[in-house]
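What follows is a single chain, given as structure tokens, in the form predicted alone.
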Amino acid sequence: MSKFRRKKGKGLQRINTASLPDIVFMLLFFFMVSTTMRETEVQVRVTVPEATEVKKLEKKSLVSYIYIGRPVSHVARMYGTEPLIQLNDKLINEEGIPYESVQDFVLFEREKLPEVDKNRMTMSLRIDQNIPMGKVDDVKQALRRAKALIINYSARKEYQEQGRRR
């Protein structure tokens, strides 16, 4: 006749899952904000040359990309196998010197930037290592005429094995 009974078989307490949806949505929101989507689809094959000294770009929002290379297979059906120039996501297929397209591209990209950063706009050239230098020189001349004077050449760091160069 005891007033106090011993509780048997209760086991472990249950975990409170009331805040679980909050945590899931917080993680989902974090990954949505921090993930960047690919801005352009590269339609030319580019194998950048190796360099002994490589420096990263500081402010990528000021960079516009120019790709020069041979077209990938599905694009080659339309344009052939001659080297093409891709300005961010737009292919240009002009015979001769691509002055007007490159100049229009530079002006369009410059207008998207704030007034403070317009003079610091960088044109990054990603050029296939097997492209003739004449095509690259044409693009450089067009950039010079468009007053895009800060040019970056993309390259990959030279592979070094045990302190020796290849």
Contents of the next structure:
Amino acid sequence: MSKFRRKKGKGLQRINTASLPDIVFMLLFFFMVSTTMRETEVQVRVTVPEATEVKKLEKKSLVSYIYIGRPVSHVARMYGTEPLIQLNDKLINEEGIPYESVQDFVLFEREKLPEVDKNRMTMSLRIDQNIPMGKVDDVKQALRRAKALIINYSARKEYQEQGRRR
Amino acid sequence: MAREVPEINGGSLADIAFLLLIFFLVATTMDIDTGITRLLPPEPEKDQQTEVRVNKRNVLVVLINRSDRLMVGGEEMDPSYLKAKTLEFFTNPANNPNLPEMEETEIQFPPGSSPLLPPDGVWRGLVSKGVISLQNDRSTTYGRYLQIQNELVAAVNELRNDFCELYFDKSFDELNTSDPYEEEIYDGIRNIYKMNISESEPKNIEGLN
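Having seen the form predicted alone, I'd like the form predicted in complex with the partner chain now, please.
Everything in the complex follows now, all chains and molecules, and the chain you saw is the first one.
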């Protein structure tokens, strides 16, 4: 007769799952608060360069995006493989310097902002690192004409190996 | 006589919440955009004469040619030396007559904000009149262009940061510009070390191969 008798009911103890919905809801609320809706589908391939002096863009509502890159494969079938400019979610196809498209875009985006923020609108340029500057200069000229002067050269944070001096 | 309320089965609540959670995971983004913020110069008026007379010693010309090679002040240079060159250009430590003029300037800081300032908070010192002129070819790659921009911005940021740490015992990035007191410090330092980087009107530069 063994002292150590096997317990009767085999199988695992059931874990109480009553608090599972609470946990999941908490996660859900976290994601609802901390993220923003995906608004644009980027139709050009962009790998932004790395830089050490990058800063975060503070107010997201003030920022509009301009993408410049070579089109992704399904877009390339229509437009070819030359670098394209995409304004928020619209691809543009204008010969020469795209004054008109950019002007329309800037006016439209500025209209969406409240009065106090109208002159703080920031254009974030997300540009592929292998694109020749000609295209970028064109966009910059168009932005100057459209009086959207605050720009942000989008870049990833690069961490220096030897670190800062202090 | 209390009627018994039938209990709702909450077993599927977790499933519903999971479904919502996954929807939000897929449909939203969290990435915060980072980058180097710059100000474009306004477009010149039609009748406005754009040529500004600047003393030659006050200008450092930074050229990037079509094969991404860098020329600074007339000689070819590796990008890794550009930051040191920019620092020297903006500070002119040895009072070299070929480097920019320094101008005696007074800048107002909040009174009593630093033990190194006089009690009225006015900083008196030399401010560089130097301007960096950055020029690129249409075939320069954007990656190289931004790398050069980054080196120039890094040099000015370092000057600002050193000043801020010396006088206010704080790094320049930590200044909170929504606070009027710290904003005055921020603006003051920005006026001592100005981000004088001018981008010329686009043009094609002959290859410097």
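Between two forms, the rigid core is the largest collection of C-alphas that superpose within 1.5 Å. Numbering follows the first chain given and starts at 1. These figures come from a predicted structure and were not determined experimentally.
- Residue displacement note: residue 152 has its CA displaced by under 2 Å between these two forms (rigid core superposed).
- A C-alpha shift of 10.9 Å is found for residue 17 between these two forms, based on superposition of the rigid core.
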